[in-house]
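What follows is a single chain, given as structure tokens, in the form predicted on its own.
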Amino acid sequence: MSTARFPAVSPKFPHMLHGGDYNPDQWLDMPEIINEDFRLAKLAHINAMSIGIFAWTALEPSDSTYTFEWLDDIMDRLAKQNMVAVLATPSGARPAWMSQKYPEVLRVGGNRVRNLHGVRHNHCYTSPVYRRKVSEINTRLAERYKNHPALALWHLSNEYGGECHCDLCQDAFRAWLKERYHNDLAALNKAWCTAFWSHTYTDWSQVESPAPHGENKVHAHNLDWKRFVTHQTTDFIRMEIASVKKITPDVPVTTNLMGFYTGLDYWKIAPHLDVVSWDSYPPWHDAHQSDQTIAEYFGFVHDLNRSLKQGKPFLLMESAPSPTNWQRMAKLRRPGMHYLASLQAVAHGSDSVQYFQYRKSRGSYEKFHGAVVDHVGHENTRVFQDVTDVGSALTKLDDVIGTTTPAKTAIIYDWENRWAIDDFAGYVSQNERRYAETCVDHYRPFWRMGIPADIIDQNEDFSKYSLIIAPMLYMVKPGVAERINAFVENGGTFVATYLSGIVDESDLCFLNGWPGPLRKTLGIWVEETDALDATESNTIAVRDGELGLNGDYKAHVVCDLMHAEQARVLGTYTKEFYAKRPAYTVNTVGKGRAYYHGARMEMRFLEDFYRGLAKRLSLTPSLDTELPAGVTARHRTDGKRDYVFVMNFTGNQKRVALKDTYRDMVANSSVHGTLTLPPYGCSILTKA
């Protein structure tokens, strides 16, 4: 779907959502706290609360005995103050009585030992008992609040994740495999290459999930297990959706995703949600990386979440206005950073800024996790004022709701590809492969130029883009190479790197030379790949006048020894026995071109390369100006008017030259000539 503006997430509330995870069930014995929470919420321009996320015991203290009165009170208070509820289903953490009465709901680990009661998401997605109990509580919530004026959105569970290896899941895994391989055990054996190590299966009953004390080295087996876990989790999510949608069909559903979380393939889950949401916790002010570097990384993930629904705005479901307790260092947000980080999410497509948590809990694991209301319990704190500033700004952004960020550049990020890369043995250590980080590295130049980019799966439609970048496309699924070739033939530009075109969807190596089915498009053959130690590097001499690359660039980690077949050589190695061999090439196919980076290149090369490519392809930045270091611009549009977010991710004042006159939407003032951004400053501009 392609459109300039989407409807607001909730038709009954066409405003930016500003709120947080609220746990009044922790304060039922202190009603004065709840009264104060609602007074403070109005001061901070809080208009939405995510409630009931971990409240199952408070809702059902014993089997089939329900206590909704406290939630009735909270829902009524929200409605009275013109606030809305992001009402959660409580499946993320089940009551102790349930674990005791129905032990089958507890997960079994890969070691085949059943877990004890505790933590979160310690439940079996396959268990009929657990599914029944979840459906029952969800149905009662939907029935009770279906006509409540505060209900705006269903929040399914919380951060789905993990896996179960119980007998029920083993049976379900076998059933899934039978369907995948059309009940043909020989087809499974072929796909899994079980002839290796004499692991051929002769009966379906012999197949089990991977285990630390059993089978865990068959890559296709591991891959299919991860696919099954995504399938089973998605099926559970669909059950949760059905339980509320049958009663409240017009109330949208979401669940909070976790960025690059490797346990699930979010491309498979997103189609079942009405809106995507995610939990963002950047480690700002880390001594080992700059705030700009962190902003680029999280900008990529924001764009990924927007792209999961083909450009539809997402929701920032959780963020922290103050230190996050589980990070390496609990750094305080420097002045301006909370405002900037919040609006960064909006700039990339979020129609909300929400927090974990609204009020700090008194005890347990997250008692020192950031919150709007600290243990001191009043509004006279720096953090509360920061949150209030964000809330005030969001009240002025109704025109931005539902707007999109059109992009002509796309970067492929594929979860199954990552699973395969993380699992194989060879080339370099798993820590050095850095698939996600490499994708982000290819994104950074566009962030720095202020050019928007989509993040796509390799099965997405390529035709709407001018440039597609596929870092480390190790796994090439059926039909993808043909679609890439057609994209280039029709005038598109394609960029691939080392470790591409190695295996098929079953993690079986392509024969007849790498990069396998991409060989025709790229016009090269990779004979070998050298691995470089952290202390080693090579140099690539580049002569690419068209893109303005003329000089030497550092190569590290991996270096392909390749042959240029149809491709033109633009860069060669200068060291080692493969000196003067091709390292950087371009191939003309029809109306388009396909570039290949045969080594992991330093950031300076990627910046120069993509700047040259952006100029050649006339890729339009969000703001027509040269952005100073550490500053980026990102726009959203309704098709008629652009809303440009100009953001300074440095601790220094920055000046941005403007070619037009703009109105600052928050300050409601005219800006022309020069925009001055304070340290960690952000301005939202629209044409005057």
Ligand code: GLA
The other form holds:
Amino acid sequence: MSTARFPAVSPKFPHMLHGGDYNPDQWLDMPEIINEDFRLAKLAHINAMSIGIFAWTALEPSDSTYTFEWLDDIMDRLAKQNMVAVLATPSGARPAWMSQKYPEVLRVGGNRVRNLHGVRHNHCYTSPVYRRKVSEINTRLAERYKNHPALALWHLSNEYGGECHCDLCQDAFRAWLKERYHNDLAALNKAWCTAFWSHTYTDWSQVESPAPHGENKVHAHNLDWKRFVTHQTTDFIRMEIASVKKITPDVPVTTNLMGFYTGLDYWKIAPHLDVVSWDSYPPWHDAHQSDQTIAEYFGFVHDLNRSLKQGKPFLLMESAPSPTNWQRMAKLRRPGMHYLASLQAVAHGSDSVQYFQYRKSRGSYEKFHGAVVDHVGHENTRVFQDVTDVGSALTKLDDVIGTTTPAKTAIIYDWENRWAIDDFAGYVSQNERRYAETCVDHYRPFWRMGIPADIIDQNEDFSKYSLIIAPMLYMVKPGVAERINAFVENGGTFVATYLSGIVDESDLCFLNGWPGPLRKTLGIWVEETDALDATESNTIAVRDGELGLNGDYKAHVVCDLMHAEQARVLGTYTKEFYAKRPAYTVNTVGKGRAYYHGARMEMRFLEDFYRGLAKRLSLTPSLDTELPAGVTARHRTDGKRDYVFVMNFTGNQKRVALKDTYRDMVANSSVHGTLTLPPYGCSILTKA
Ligand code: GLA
Ligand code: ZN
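What I would like now is the form predicted in complex with alpha-D-galactopyranose, since the data block earlier showed the form predicted on its own; can you produce it?
Time for the whole complex; same chain goes first.
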């Protein structure tokens, strides 16, 4: 397959970015510290600093008085040391004087109580005053540094999130609804099913946001509110983008996303960014799960970020070089783990390894959060050496910049579907639904086989894939079922599960039998669904010669009682009053097939099932070998040359058989026959 290389994030700096959040504004009274920071950065091969993220008061100490001199100095030092600035707009936290002078910038909670000044990420995204103040400071930053050689990338705000329920936001919500429902209140009433409990609105002014002490059980209302929050936040982001782009049209913009964060639909935000970036904090060495389990989960999220812009490399904007202070246990990284975790992000498509934070702050909430430079202040620490090793490796990966990973498999992860699943009442407790985790479970077998996968939403183009997996596709949006059917007719393989095809975009149930519009493609009718407690299970007797599945597998949580209409039955329940009824089916449609898992199957089933499918569909792994447990391989390519990352997420040495001769890009040595990976080892190979 030929794949073009994407341009480097900053064409003037075609190197892997290595650095992180740096807050010299916390040290302005100790200039010797700042001198040290630049000396140490050089030692650790650091070339990119994210600056100004929470520096608003240092930049504008009182209304319209600006103090950019300290930032000028930092920008100049960066340029002098051939480093780049990932320059932030400061809107993630605001000065106290602003909250005092303009109380409308303070966010109002769902309980309609206005926040006091404090913490961060807590402003009203609608407030005209807040928008004006943000636009003004952004404009000044852009004006001042537009020609500065250090400026490489705009870091918009920080981790946009949350919602405001003030009067301004209520008005904006109603205006958004009027547009969505074409000024037709009856259409809103129908979509929200407001006849239920006599909640019909007779005037637009009666509509307001969900509230803990008010309306909160109308699912479509909750759904539209979440859509509005994404819309309003995106509108705010676009305002920030416009304020810097009008002066620096060629400087790319990003904002740091938060993985599975449920408050915003990132599929709607990504198109407005030049490059996607995200903040990754895996809880390595957790006592309750293996590092492999964690690596699979974070591998999925890295792939989601690569997929948000259809394969374009993303940036790892934050990661902890040592313990993360807000996690349950702030565990130390075992030797090798920092290197492995950093290169894992690169393997999945990151063109950077950035940290939170460069220098540990002296006081306040994050004084014990991991950092490149600890309070001790020198380079003779284990963590500093780990960071230096990563920096040194990244200097050898210029050729990997802009390469990507083409995948023939896609897993649908859809934020709106998640909102709807998390909200409904019925079937199984909210804790057991685990939509995101279920998507990850369907991904784990691919990670173990070293077969790349994309993560897409239901509106994505399906045509480039040969396998599409849609776990728990509860909400099916208009046109999606037709597109899935066409995909299968044309030879594609589709996999669906229990709790699929149940509601439309407005959370209104489909009326002609589940899985609603997917019924024809899947060739089944789900009549009822049983709920199983954590202590209960059923067993499914599977006989699927084609995929090589023959035996009993456990089923948990939900069991569909279904009828095979056109589908062939490949597995049946063995227990309960529905013993012998279908639990696992396949339907042939045109040149393709549609599989249905009627119950939440144990991991062993998913592994056997996807191994069978991968073989049948000839899905190519990143490295042609049998990978040992806990080891995965992932490649990036420009279409001509592959860069293969082989990663060992166990504390034991592992051996991987190689069929070709490779060059280890970091060690610059030849590897042939067997690759030996130390505990938590990672090698980057390219054909010799
Ligand atoms: C987030 C924030 C950072 C910092 C880190 C700590 O990702 O963006 O400012 O608070 O968490 O892990
Ligand atoms: Zn508001």
